[in-house]
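The form predicted alone is given below as one chain in structure tokens.
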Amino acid sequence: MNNPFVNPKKKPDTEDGVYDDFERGLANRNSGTLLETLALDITPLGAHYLLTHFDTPIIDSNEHQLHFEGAFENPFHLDMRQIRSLPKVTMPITLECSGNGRTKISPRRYSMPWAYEAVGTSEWTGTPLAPLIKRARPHSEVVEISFTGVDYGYDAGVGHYFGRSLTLNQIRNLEVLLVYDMNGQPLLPQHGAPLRIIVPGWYGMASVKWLKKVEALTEPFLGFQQTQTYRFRQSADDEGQPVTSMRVKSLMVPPGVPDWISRNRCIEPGKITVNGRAWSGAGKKITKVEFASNGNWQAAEILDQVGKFAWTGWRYQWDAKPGKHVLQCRASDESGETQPITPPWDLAGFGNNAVQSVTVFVKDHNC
């Protein structure tokens, strides 16, 4: 048997619709949201999507400390009691995994087989990170701040703690939070308890969980999860561009009732309300949502945005006539970006914001 720790193999080629035991294991360990919960402004605590690279650390919050170290003039550490005593902010923020939609790209990347469900919106409670960075006083030579979690494992034969970095300007402009509560409850172990960061508007890989160290760096961060993955690449030898803010996207609550295996839908004929959510990165507002039945695009009604960095509701009154239909939705944001019909190509399947398609059968007598 191949030893992945000393002789990692290249990820195998894939066949669309065929998954091996390792990929099925990833799908069993991680979980997507329930699309029917898109009807809610806030994703219920147990329904928020989950992606964990390595094992979930079980940490005693009474013993946990966060260390500010590296090129700071005033390095310090805080325990959870001290962190919870700092000024408190609660923000609804939408998080999406950058691999969401990977299975819809052909040929797809050998990895976690996400379809549409790796997204959710929670009310995150914590304290702004920028004042703590200011308190630590970065040296003038500092170019980035890195964030390191307790979780350790191997990827491509490289052992490492999960870590990411941001620039000082990004920390300020993105309103990064040091978070300890989720939907009014202490973080669950799988969501980063007792402490994580949330980077509003960016894909979820930036929001490091089980946070233990904040380090000021005078050289760019070279951690595995920063330089070896989470980059848009066209080929294996392409250095690529970093994955950062979320692309404009929308999803609908699949209408009607499902078939157990295919998840195709059965619907009664007549007027029905189709609803869903739309979002974009970096706080960009949704300006338009369209709904289509069999490629006939019509404007949907845009509802209130849940928060500056959270999704926006939408709905459409559809006249469902007997037969088979393919329903789709697409959103546009204030920068003029619109979801594409065809998935954008990326070697790892990152950032797929192509339109969602739902197959429905409207009854005549039977579906």
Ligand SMILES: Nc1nc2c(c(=O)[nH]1)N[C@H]1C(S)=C(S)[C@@H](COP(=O)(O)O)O[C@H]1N2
The other form holds:
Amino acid sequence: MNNPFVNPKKKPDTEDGVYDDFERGLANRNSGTLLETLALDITPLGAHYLLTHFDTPIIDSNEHQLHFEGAFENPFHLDMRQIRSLPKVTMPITLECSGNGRTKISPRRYSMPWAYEAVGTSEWTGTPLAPLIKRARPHSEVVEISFTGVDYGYDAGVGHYFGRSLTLNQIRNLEVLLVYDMNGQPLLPQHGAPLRIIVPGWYGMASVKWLKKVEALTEPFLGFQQTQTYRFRQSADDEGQPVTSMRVKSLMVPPGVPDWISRNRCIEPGKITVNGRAWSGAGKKITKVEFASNGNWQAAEILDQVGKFAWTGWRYQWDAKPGKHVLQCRASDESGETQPITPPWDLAGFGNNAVQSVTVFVKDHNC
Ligand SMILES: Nc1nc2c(c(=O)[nH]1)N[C@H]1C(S)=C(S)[C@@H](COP(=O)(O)O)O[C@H]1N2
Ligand SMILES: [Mo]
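Show the form predicted together with the named molecule, please, because up to now only the form predicted alone has appeared in this conversation.
The next block holds the full complex; its first chain is the one shown before.
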């Protein structure tokens, strides 16, 4: 048997709110962040969301090498000691999985069932990638650079190493970083140790973990993760558009205390401060955040942006009156984009930046 996973590529239908064992298995492996950590500028190590398609490779950082190969004049490889001695940059960067919000789209795609929690901001330390590409001297006919991880597996019957590509201009303009530390500590195995890239402003799929190969290509990269998925598609016969920059979005720290199972909230009556985060892609600044209780939208206060490629804090003083309320928040960015109330349709559930809704119950009396 050469390939035990040959399959017809058609994903099973899903029922809203009903998840099978395979989806539950994915959810157990790919943990989300804890929404309460949105109170912090930087997501604590261990509370950053995780999305790994295959297995987490266990790599000896003393042995690991990064190979610059393909259509370069000056191919070379570097070990981790050499990479760590290159000019060092630390930047807070917000990363969101493009499948975040998938469960809120109906019908839901059969895949990792994210609700709101696939986002986080870390202090990433590494070295800019562009000077290394320059050092390797791409041939004049190079059109793209591909990035390949150590992790191999199957999707839709296709065996492949996880790989993505960018153009030379994208690598320069997006300020792509070759990263080895996260929040001041060596990358954890599940976040790509010992080496990954971070593509600021783009959805997470571009930020290849466990990076082993940077290859200069004279034809566009046709890897599975570049061409067979991560495309916005309206229907199965739609060729679609590649998923790239993050869409404007915001989340709140759910106020009050939760019910263990439903996670609905209980709040004491009176004035409370609701706070959260807002972000967008492609370096676009957040210009407005609004907060609503039962659809009554009011301007929230915008706090400092944590970094050029990181989220912005916001807060709102809410007068909690007894009863049941649905709380929502909505951000706009400097390009004039605003979060939609209802999820934008996408076949695979990518790019859902619709507003978050949190149901809260405010008690009649302080107790
Ligand atoms: N090699 C490799 N890189 C990868 C992935 C993967 O499965 N393998 N997942 C991608 C996706 S879809 C996302 S959202 C981010 C998640 O990064 P994190 O797990 O560090 O949060 O990594 C990206 N890089
Ligand atoms: Mo992702």
